[in-house]
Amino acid sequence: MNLPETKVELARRGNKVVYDLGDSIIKVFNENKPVSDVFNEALNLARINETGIRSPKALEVAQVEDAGHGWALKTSKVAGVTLAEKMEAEPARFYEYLEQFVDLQIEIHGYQAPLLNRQRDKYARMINGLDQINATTRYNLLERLDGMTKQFNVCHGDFNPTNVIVAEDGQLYVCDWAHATQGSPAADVAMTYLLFALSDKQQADAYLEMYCERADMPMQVVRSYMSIVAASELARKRGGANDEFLMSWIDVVDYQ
């Protein structure tokens, strides 16, 4: 696959850069980028794009020509702007964009995909590969996640508002997969909440709030799941101040 110059750089994150292609979105990874992740962010999107879930469509994954790239995913693409976007352009609305964030992941929470990956075994093999903290803690983590109730609910694993389009017609749609599984909505809901923290506490308080009101969740599920998830996170390597973030939450002593 060659690149087209008439691309357009819309985003660059840690190991991929994604363009516009004008009808289509191609996500273009660095040469590190295992091609096997690839393939499998592309099943993910297949698989969702079956359950019906709006989402944009899997079209290809090829190998990228240019120098310097490795493997690349070109999808449909939805044409319209981030609920980010929206959330950053129109701060008093802040509220009523967040309540179409959470009913959507309500709505995605009530899908079933059984040939997703299970998100039980995604976590404990990334507490396993964590060497940031002891084989005591991976320990306390891992019996933590063997003893939470079973559960098999679509899990976008990487819900935030910079993945959710607006489209020119209103309706939402929800973008990269990468991460997605079958398993727990509170654990996707603990994700969520720790992504918004990053950035702004207050949000992910109100985020948290408003959806455990509006599922109808006790709050104490979600919060059983922070330091599994931070820990998960973590396994990225991210560095930096993301890191010390995430290893504040891994505090498993106070469930014992």
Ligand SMILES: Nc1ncnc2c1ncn2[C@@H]1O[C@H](COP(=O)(O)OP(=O)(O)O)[C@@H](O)[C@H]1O
Contents of the next structure:
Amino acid sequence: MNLPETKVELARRGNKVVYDLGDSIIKVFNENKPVSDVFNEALNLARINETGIRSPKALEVAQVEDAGHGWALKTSKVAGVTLAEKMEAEPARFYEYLEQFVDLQIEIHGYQAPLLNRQRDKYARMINGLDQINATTRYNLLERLDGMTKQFNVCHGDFNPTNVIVAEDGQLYVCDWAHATQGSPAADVAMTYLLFALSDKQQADAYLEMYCERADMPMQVVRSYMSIVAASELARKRGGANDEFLMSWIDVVDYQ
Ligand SMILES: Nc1ncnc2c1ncn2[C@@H]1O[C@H](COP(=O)(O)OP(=O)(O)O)[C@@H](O)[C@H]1O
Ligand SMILES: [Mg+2]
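Condition change, the form predicted on its own to the form predicted in complex with the ligand:
In what comes next, the whole complex appears, and the chain from above leads the way.
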């Protein structure tokens, strides 16, 4: 496949570029991205599409000739702006948007998708692959993970306001299902908390309080997942100054 001249760049990150192609969106990864990851994201998205959760439709996986032969995922476009953009543009309405964000996550957690990858397997794999922590801490984390209640709810895995699109009719759509699994909502909430906390602790606390209140979930259960999700986020090797922060969350496990 070749990209049309008319493409508009939406986002550029470490290993990918996202383009607007008019009526579709294409996420083009660099040549280091394993092709199986790209197919996995496409399969996750197709499974999510089948649940009825409002999400862009999976359209195509192809190799792009003019991008170093990197693999790409094409999805239908949801015209609108992200909830992150809304929150930034209208800080006075932050809590209103946060409420919509929380209710959407609760709604997603109400779905099941029995063929989706298992959250527990994903976390165990990521913890085992972590070279920054020693065997004793890895064992602690795996034991903690093993002791958690087994649940099989749809979890986005990277639920944050940049992945929620407010469509022109006001409906909310969720994109970026690369890390979706079936598992425990509390773990998904812990991950979202951590993502907020990486940039704003106050927003993170407001989010956590609101989710637990509206979903009637004990905050302690979410907290018991913090070290596990911090380890899994560290394993993604997004790098930067965040590693120290994530390590501090992992270390907490030793004192509990
Ligand atoms: N189907 C889509 N429709 C509209 N905008 C999209 C769509 N997919 C992605 N985007 C926009 O591109 C951004 C990056 O895409 P995303 O899939 O979240 O990639 P990343 O893995 O880099 O976060 C999103 O935050 C959103 O603004
Ligand atoms: Mg994203």
